[in-house]
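Coming up is one lone chain in structure tokens, specifically the form predicted alone.
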Amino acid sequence: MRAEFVNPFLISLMNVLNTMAQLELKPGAPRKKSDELARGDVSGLIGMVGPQTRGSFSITFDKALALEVMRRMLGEAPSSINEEVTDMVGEITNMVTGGAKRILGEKGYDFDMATPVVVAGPNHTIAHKADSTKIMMPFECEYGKATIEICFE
């Protein structure tokens, strides 16, 4: 997978969380992922299909970070991952993918976005539909970790 596909998602995630929740995430080192286990408590997954490529993107949040993002974005502070939190994760997934879609569109890559699917709970899995290498990128801040996964054919 080429960096030109990965970087727009990294940039978009940091922009969305900085703008919407005033949070700065520190990126870690990217690595390949060989299993389907999520690296957190709640994940949004979205598929993308276009004439040149197809793939999927996911973002997974630790519970504490998801709850802090909820508090900062909506002024609500639930004590657990509830329907409002999963809705927010779905919306963040949409916003990040939309931002990446705009950046990739400027480079000549066009694709349509599916509706995101959100999964929560300990040890949940993420099943990317593309048959390709999955790149996992961890992020950290004082409230916990987030991990994005990108998989394009």
Contents of the next structure:
There are 2 protein chains.
Amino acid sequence: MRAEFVNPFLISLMNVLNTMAQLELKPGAPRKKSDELARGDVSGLIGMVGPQTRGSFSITFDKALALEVMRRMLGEAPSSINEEVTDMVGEITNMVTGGAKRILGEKGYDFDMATPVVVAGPNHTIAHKADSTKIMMPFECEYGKATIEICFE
Amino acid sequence: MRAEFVNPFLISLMNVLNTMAQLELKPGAPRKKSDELARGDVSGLIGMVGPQTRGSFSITFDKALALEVMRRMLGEAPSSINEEVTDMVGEITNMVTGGAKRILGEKGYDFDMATPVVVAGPNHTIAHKADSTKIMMPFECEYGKATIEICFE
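Could I have the structure of this protein in the form predicted together with a further copy of the same chain, to go alongside the form predicted alone above?
Entire complex below, previous chain first.
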């Protein structure tokens, strides 16, 4: 997978959380993911299909960070990961991927997005099965961590 | 979502497990999914994008059934849901969706498939976020249950 595919997702995530929730995420170093553990409690997943490539993207939030984003975006914070929280995570998954799609489209890499699926559960695992390197990139702020994972064939 | 979108996935799943693992699954009645709980221990998810529609498909297996499919397909059965099992679930997700794509293509509904993602964990939840009805269909055999979920916009 080309490294230039990763930065647009990083930029887009920081933009989305800054704009929608006034949160500044601090990005950590990207690295290969070689296990299957999700780095948090709730994850948005989305498939991407283009003429040159196809793959999948996921974003995983710590529960505390997901609830804080809820509180900032919608003015309310449930105490658990309910359907409103998974709706919000699905919407963020859509927005981050849509932002990256625009940036990559300007570089000549076009893809279409499927619809997101949100999974949750203690110690859930996520395994991207595209035939390529899986890149993960951690982010953090005072409320907790978020991690994106990208895999393009 | 049109009902004619569901049957191709049912037929394809039964074909795949019959051909690859000599297992006969008995289909139950399809119904709307109105909660978020996954009906099993390990799930393959895949996104679909076409000119007329887009959506997501998932298939969830009881652990015992996933391990029996492993044993029948590969001649070995690990005792837990390891990376070989998630690889197999990802492959089945690809094959079932590919079979349904061929059937739907003959009816004039074309779509491209993204790459699968496999999630696992006790009591994990799956929420398809396409803006449409979520249809779930249960299957069973002597080794356990499998459930497919389909959501097309």
